[in-house]
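Presented as structure tokens, the chain that follows is alone, the form predicted on its own.
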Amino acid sequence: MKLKKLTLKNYRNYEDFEYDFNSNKTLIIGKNAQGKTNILEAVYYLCALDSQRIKKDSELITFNKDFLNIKADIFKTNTDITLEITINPPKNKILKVNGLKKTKSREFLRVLKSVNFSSSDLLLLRGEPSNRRKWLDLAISQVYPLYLDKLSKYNKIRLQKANYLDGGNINNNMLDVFNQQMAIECANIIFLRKKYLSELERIAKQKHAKMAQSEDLSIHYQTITDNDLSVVELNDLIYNKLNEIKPDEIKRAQCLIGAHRDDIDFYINQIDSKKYASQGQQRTIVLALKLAELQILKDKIKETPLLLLDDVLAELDSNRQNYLLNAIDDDIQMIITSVDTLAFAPEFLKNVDIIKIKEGKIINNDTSSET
């Protein structure tokens, strides 16, 4: 799989922005607040319909204008294929494949895939709880493309049971009907949660273990069980527990338990990191849990997805900075920002795209490694 050209039209800072890649490993440099991490975000967000950084897709759209537009071409199975996606609010986004119209995301999210490694994501682990959720919903979302649907449904029904809660005067009978709804829904993001970690899990041990010997990564999932049911089993149990806790979800006029409160804790032998590890034990674990899930995407696609760095190596220590970019192989594409070359070895810089970007714009590109 292989990221030939990107295109923006109004998209953050870029008003136009064209550019062919060339090389598999393609470094964006610039002084900070230039854009350099606005054209990774879009690029992931051709993959998964969505971004970290963002509440809502309009936050996308330069300041002052109507709409935006991402085009891509992608080469993928001895094919090309085109994607394109218009932000035009309040009218729905448009997704097309090859110029032609997908109404269900799952058939535009089939295409490109790829992990976004950010130095954002180094604080994982101390961040809140919908950080960790929203790094694991955007990881699976690549690898099941109809777990956004599900997440989607759960999150409707969620807020309207929400809002019908608040509003008083309630109908058992009607209060049910949102229980077995949302038990439905949420039975099915917590089974895919669950079978997604325990897949990272054991791969991020591995990894972990190369860089910190001594260190035994796990993972726990902080939901409703720590039993591995069947989805059906889950459906049963969670919505038996929403039952016994109505009077108190009425009388708090909230949605007391659900997949929106789990969390995701991570442990060093044992003991919990988000508390106790260091920031170089933290970044190891996260550094880890990313090349893990690379590690998964290619296992499951049968393809090479892309790997996007950004801004991550002027945050790593030498020793993690060499076991990263050598744990990659050779046939990933990457895409690196930073803001100079000076974290780089002279072997890594060789056949290597360089960008230099200046407030949304290409100042040059070359493939020396002067900056």
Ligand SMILES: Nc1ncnc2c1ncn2[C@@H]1O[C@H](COP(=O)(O)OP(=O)(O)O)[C@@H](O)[C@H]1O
Given for the second form:
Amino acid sequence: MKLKKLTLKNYRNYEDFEYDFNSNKTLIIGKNAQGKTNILEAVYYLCALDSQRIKKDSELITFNKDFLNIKADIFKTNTDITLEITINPPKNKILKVNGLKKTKSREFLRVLKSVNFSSSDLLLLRGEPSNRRKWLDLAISQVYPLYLDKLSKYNKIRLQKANYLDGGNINNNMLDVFNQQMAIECANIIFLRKKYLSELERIAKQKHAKMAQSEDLSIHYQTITDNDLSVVELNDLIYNKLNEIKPDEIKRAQCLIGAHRDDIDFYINQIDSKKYASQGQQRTIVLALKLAELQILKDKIKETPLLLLDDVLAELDSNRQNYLLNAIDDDIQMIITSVDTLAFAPEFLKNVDIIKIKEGKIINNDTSSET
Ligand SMILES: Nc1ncnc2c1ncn2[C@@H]1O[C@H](COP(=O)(O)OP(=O)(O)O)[C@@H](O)[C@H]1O
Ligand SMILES: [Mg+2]
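Pass me the form predicted together with this ligand as well; I've looked at the form predicted on its own already.
Full assembly next; the chain just shown is listed first.
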């Protein structure tokens, strides 16, 4: 699939932005804080209706403006498709596919797919569990558009329960209703996360072994149980645990167990990589994960997703950079950001369109390699 054109209105530091992607590879060049990542973020938002960098959608709106609009022309399975998002709080966001109003998010999410790989992902193993959960959630929602619905249901019920616990005066039956609902939503999330991670592990292992021959990568999802259970079995297990810890939850006025507390472990030859792997080893793991993410998505949608590389190539040594670029099929559309062109081989630059960005504006675009 291809992104042919992107138009932004009041998105972060872009009051008006329009660009036709004419080449399969586009390199966005600019100094720090000029708006490079913002462009990739807008493209990714079209794919995931979320961004790694936000808590609330309203953060995406240009300061002192009250709405934003993102439009994109897509070419997919020989068809032109337009996507449009308007965010205008406190109203609900409006999603349109081919101009049709009231598109549901899961339908919208089916259209454009991408893998986003940024230099901050290289810190995934050093980061907080919440960073790892968000990475995983975004990756899964690209593959199963329904996942986002399930996740928002779970989060809603969890927040309601947390508020209820916080309010004191707990009625046992009422808490039980919350626990029943929480158990089923939680079971759905955990089941899909486990399923995705086992597929990811299978593929990432192979990718990883090509870069680090004597090192075996394994992935472990840290949750309520290590057993592979069905959704129904998970539901029963979680519900029973919630019952057991009722007094604790009431005392501490918190939701103590569930998908919102889970984490992901990465092992190399059975050694915990979050604690013991070198920075280089951690980078190799992330690279393998990202390539596996791309592979899973490609196999699932039977098309080439977009690849968004944010500042990541310049961060990788030439071995890992070559490995990454060689692992990516030629027909994949890539949008890449970097402060300059120095990290790129002249061969690579021959085939890319370069856009230069300054303070939220394109200052020129051509295919020459000087910066
Ligand atoms: N909601 C917003 N409204 C206006 N400007 C914003 C908003 N959010 C971020 N910015 C600006 O965007 C710039 C950072 O953009 P970013 O794409 O992250 O830069 P980089 O080129 O380093 O990737 C900063 O100048 C920041 O002030
Ligand atoms: Mg950036």
